[in-house]
Every structure is written in C-alpha cells, then in structure tokens.
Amino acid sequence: MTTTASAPNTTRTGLLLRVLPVGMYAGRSRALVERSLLVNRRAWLQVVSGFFEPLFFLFGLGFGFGKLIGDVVGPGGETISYVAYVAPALLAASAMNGAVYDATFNLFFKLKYAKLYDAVLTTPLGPLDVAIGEITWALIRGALYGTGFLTVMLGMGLLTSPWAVLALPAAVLIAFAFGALGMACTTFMRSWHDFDLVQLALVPMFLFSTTFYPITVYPEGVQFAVKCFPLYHAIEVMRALCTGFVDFSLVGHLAYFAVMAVVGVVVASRRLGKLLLA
C-alpha cells in the first residue's frame, strides 16, 4: 500500500508571523498558557495567595489606621474616607505583585534550573512564543487578583463611580506591563541573590508611590522621582476610575504602560533568544 505524505504548511499568516524571522515566533504561545494552567491546577492556593497581601493592608491600614486619620482630600478635591483613598492604590499594587512575582521568580526557576525553555524550543515554538505565553499567564494572575480585590471593594461600598467598570481592564494592562518588564529583567539575573534587587525596587515603590498619602507631602525634587515610578501611574489610573474624577491625564498614564509593555516584550524575547539559541 502506498501512502502519500502531506507537504508541510509553510504559509505564514498574521502580522507577527510575516514580520519576524522564521523560528522567532510560531503563533503558538497559547501552549505555554495551557501548560501553566495544567501545572498550577493542583497549586491553586499558591496562585491565589498573592491576592491576600493587599487585602490585609486594606483592612489593617484602611480601616485600622483610617480610624485615626478620618477623611482625606481625594483626586477631585472632594473629601473621601481614608479607606476609599487607599483601596484603589492597593488594587494597583495587587495587579503589580501578581504579574511581577510570576514573571521573575517562577520564570527564573524554569529558565535556569528546570530547563523548561530548552525543551520548549525543541518544539515548533520560538523565543517570542515563550515570552508572550509567560507574560500572558502573569497577566492572568494579575487579572485574577484585580477581580478579587474589586469584588471586595464593591462589597464594601468603595466603588461609587460607573467608571469603576474600567478598573479591571486597566488592571490587566498594568499587570501586562509589569509582567513584561519583570520578565525582561529576569533574563539578566545570574543567581537567586540578584532577586534582592526585585525587592529593593518593589518595596520602596509600594511605600512611596502615593499609596497611603498624596504626592504633595514630598518636596518638588522627590515628587519628580516618584512620578517616574510605574506604580505611581497605576495608582493614578485606579484612583481616578474608582472615584470618578477622570480627565485627559488618564491617557498619559495609560500610554506609559503601553510603552512599558512593548519595551518589556521586545527586550524579553530578544534576551530569551540570545540565552536559549546561542
């Protein structure tokens, strides 16, 4: 009996498939997302644990410390409760943490010790598929944390504006940008000791990016430095959407994250290609 082997499909469709070199991108990044879902289905407690940290801050500082402070001046100059002022900032921090931790610690283990991506690149997938797949999983975690935190805020009556419906897509964009940048930085890590730099960046950013008090408490020079932090822009977006004081400056904050996401994806994919295909 004679069998006829079908010719391989060499047609490249889609913008990325047409533009990028052959082997860099195969359009199958969803396979990495499926793998992450299968691996983490038995470790769901570790996945959702990142949701609780900002929730603890909300109850501890928003309600506990807020009783001592009372009302504060909100984004539009109107007086709001301290917990309503802090909650959007913690929502932004929740999206950031969910994306960064998955795109740094987990990625480094897969890259350096599990040698997962060496195995992945023996399949039709390329370095950009790895980058997009892992960043997508990181933003899924960020979106889960954002959804959970928004649900808590809704239950506590802290969402008083219709603009709050856009807080979740904004959280996804923020998580995507932080995940892409975190992944790009991880490709430069040499050992676990280098991850002290991640904490060195995240902790001051969390404390000083107007999370708990307005930027006007700082001198002008410090205000400029704070405005360079990505979390500052994330907090401005979330605080505007949750309180309803939306203006044109929101476009600038969102553009910051669009650029950050593009830079992160490009650097991460190129670095992965250099590390894995060299």
Contents of the next structure:
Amino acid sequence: MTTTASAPNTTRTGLLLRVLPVGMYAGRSRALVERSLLVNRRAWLQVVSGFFEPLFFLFGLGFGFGKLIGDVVGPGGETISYVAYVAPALLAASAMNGAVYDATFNLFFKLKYAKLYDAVLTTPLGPLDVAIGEITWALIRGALYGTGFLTVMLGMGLLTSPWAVLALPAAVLIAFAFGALGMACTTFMRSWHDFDLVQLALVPMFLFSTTFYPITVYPEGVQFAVKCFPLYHAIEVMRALCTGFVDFSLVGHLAYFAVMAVVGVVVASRRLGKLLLA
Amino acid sequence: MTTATRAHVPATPTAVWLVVEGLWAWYRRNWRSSAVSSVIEPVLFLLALGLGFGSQIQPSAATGGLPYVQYLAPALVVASALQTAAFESTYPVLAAFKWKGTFLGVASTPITSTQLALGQLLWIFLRLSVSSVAFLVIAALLGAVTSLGVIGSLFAALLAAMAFAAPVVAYSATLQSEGQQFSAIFRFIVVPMTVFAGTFFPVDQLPAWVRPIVWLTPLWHGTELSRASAFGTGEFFPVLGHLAFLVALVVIGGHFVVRNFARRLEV
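For comparison with the form predicted alone, kindly provide the form predicted in complex with its partner chain.
Up next: the whole complex, starting with the chain shown before.
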C-alpha cells in the first residue's frame, strides 16, 4: 500500500494534507461524489421517493392528527396549529433518517458486497477521502430533500419567520452529524442482522423525541433521558428556526451536532482505514 | 411425470409442512431482527402515539368516545401485521429464488412448485400470527385492550395481512433482480397506506377524493373489521363486504402465487 499512498505526496500543500497520516487523505473525495452522482442517475426513483416519505407523514399526521388534537403550545408559549408544530420535527427526523440509512445500509453494501472501497483504495484516494466523499453525497441528497420539504412548508404557510432561511443549513449540519456517526457505526457491523440495532436506535428516537407531542408529557427522569437524544436537539433547532423563537440555547444545540460530526468523521475514517488497508 | 416418480411425491399437507419446516430451520437462527421490527416497533408506536400523543387528545366522537390508546390498538395490530407481511413477501422471496437459491433446491426434490408456493404462504401466515399475538398480549398489559373482541381483531389482522402478502409474493416471484421495485412498494404503497388508511385517525377526516383510494387498500378493510370486533360495533353488511374483499384478494393473490412459482420453477 505504501507505493500507492505515497503518490499524492507530491501535491500535498494544504495544512490538512500535511498533518494527516500518510495515505489517509489525498484531497480527492470529489471523485467519489462524482461516482455517486453517476450511479444514482440510474436509481432516480429511489432518490425521488425519499422526498415523498416525510410529505406523506406531514399530510397524514398534520391533517389527520391535527383535527383530533386542534392547536398546541409552540416553542414561544404561543398557540400554533398542530401541523405547524409537527412539520419542523418531521424535517429534523427526515434529515436524520435519510443520513443514517444512507450511511449504514448503502455503505455496508458497498463495503462488504460491492467491495467498492477496496477498488477505490487501489487508486490514490485514502480512507478519509472515502469518508468525506460519501458523507458529501449524502448531504447533497439531504439538502435536496430539505429544500423540497421547506418549499412545501412555505406553500402551506408554515414558515412564519425569516429565521427559516437558516433551516436548510441547519438540516444539513444535522444530517452531517448523523451521517458521520452512522458511518462510524457501520464500520463495526458484522452482518445485516446488526441493522436491527440501527432500527432499535432510530425508531424510538423518532417516536419519543418530542416529534409528536411536547416533552412535558413525560415524568422528570424520562425528560432528562429524552434531552440526551440527538434528535431532540435537532427538533428544538428546527422548531425554533421555523417559528422564529430563536434564543441563545440554539448555540448549545448546534454545538452538540458539531461534536457529534467530528467524532463521527474521526472514528469512521480511522476504522475504514483499519478495515480496508490492514 | 411417470407413475414411478409420482409414487415418491409426498401428500400435499406433508409437503407444505416440510417447506414450512425448511423455512423455520433458517429462521430459528435469525429471528432476532424480525422480533425488533415486528413486535418491538409496533409496541413503541403504541407507547409513543397511543399514550404519549394520546395524552393530548380528549376522547371524542372521532375516537369512538374511547381514550386514544384504546382506539389505536386494534388498528395498530392490523397495520403492523401488514408491514411485516410486506417485508416477508418481498426480499426473502426474491432471495430464495435468486440469491440463496433455496427454492431452486426445493424444486429439485419431489415437492412441487404448488406445494412450495402454499408452504411459503403458510409460513408467512404463521410468522404473522406469532408477532400479532405477541403485540396484542403486550397491548393488553398496557391497558390498551377493551374486550375479548380483540380476538376478532387478531383474525382481521391476519386476513388483511395475507390479502396484501399474496399479491406481493406473486409479484416478487416474477422479479429477476431487485432494481428499485421493492423500495417503490414500501415508499409508495406501504407507507402511505399505513399513514392514511384509518389507523391513526378516521378516514372521513381526509379530503373526499382521497377516500376511494383508501377503500382499495386491504389495510382499511382490516382496520374496519378489527375495530368493529374490538368495540362490538360491527354491522352485518359492512362486515360481510370487508370480509369478501379481503378473501377475494387472498384467493386471487394465491392463484397468481401458485401460477408464478410454477412458471419460474417448472421447466
């Protein structure tokens, strides 16, 4: 591997390229994004359908549930319609789901069955290129879905504050953090059966992180546990931005995701390096 | 086929049971992941939506005057049986034809393609029965079950799930490889059906033009039957209509399963 890894050394100019261990990063993750783009041209249905799932939930839960429940208390203590309450949470949840499924199921397939990365690493690309390239593609997809969902929300009159322009970048950051962590987890998986653990983490988080009802439903101890879930913070961010009740706590929530993203990328690229270059 | 070879063909019930046994032998080692998706997930939905979300809802005419969790439970058993059925009818069937090749193996024994097809359907039915009973027992422990009519709900769930499984198995048996068909089934049929077909809220809250689409789904018929049984609100003709629709789907779907298995396995 040393001969192939030393090839990009001649072009190492940036700080990142100089401080990273030899062979980890060649600054060519772009090539992997390009590959995903080419492959997904043929799987457009899968790409497009990802946009519809949260919409079904929005219409179904928003309107159906909405009529059962009427109005609820929003982030600022103000009464808002149930659909306005649920929509930002669904946006956060779909950012999570999209990123995690892409970083787990798809990545595992490419890693174990398609042997894609074994092929990639015989070229000058390193494990960090793989990690960054795959996450970037997931984020491009996530940003597309987020844009679509926000457009629908705008059309339904659910975006009541100018802060909502920040909802898209926030969704991308959230997806980045989940995608990076999901990728790190995938490198530890042994078989498809380990994916029920992914389900076991995602489904309860989706259901219990104040997506459908306020946190005050829970007793104190449970409230604390819910506040540890990353999705809870994602939903807080989205609800604040979409309704305009933004305060300093937003920084705390965003810091949560920044840490999660860094941990995810570091673990994922190290583990990928170990799996693929060992 | 000559009479000499026919002498070795096991009687159909025996052969069907052998197929089920074969599927069980694999499942015995791999049941863990399906326990998560077919029992734990619906229970989580019941907790989160029934109890959590339900705490925000006043019992009203829309929920039949019941607490939301009790309104939800008989429908949720149907919805989760259908979801499990959808999964069991897609990837495992194609895998047995293509990736694992187990069906090709069975086809090389005296078991006929019809017996294999029936065995596969019976296996799905048994799988669903176990997870549905498990879900209902947990729902009863959570206080979400109102009466013994819930036994009728169990049958409604199994009938509706098989009414969905049979046509899907028939379709899966025709596929040569998984492109995007299964994802499309889940995203455009299973998910919208779960959200809109009356599980979480009454169908009459939907716009009028959506309702005829809902009437075409086995889930809606199963849910109507299940609630009618659980709450004792069933009327003769509607119940008969729902039953007829679901039985028809099972029979027609079953016919195509048998036909498509034969086409693929018999040379």
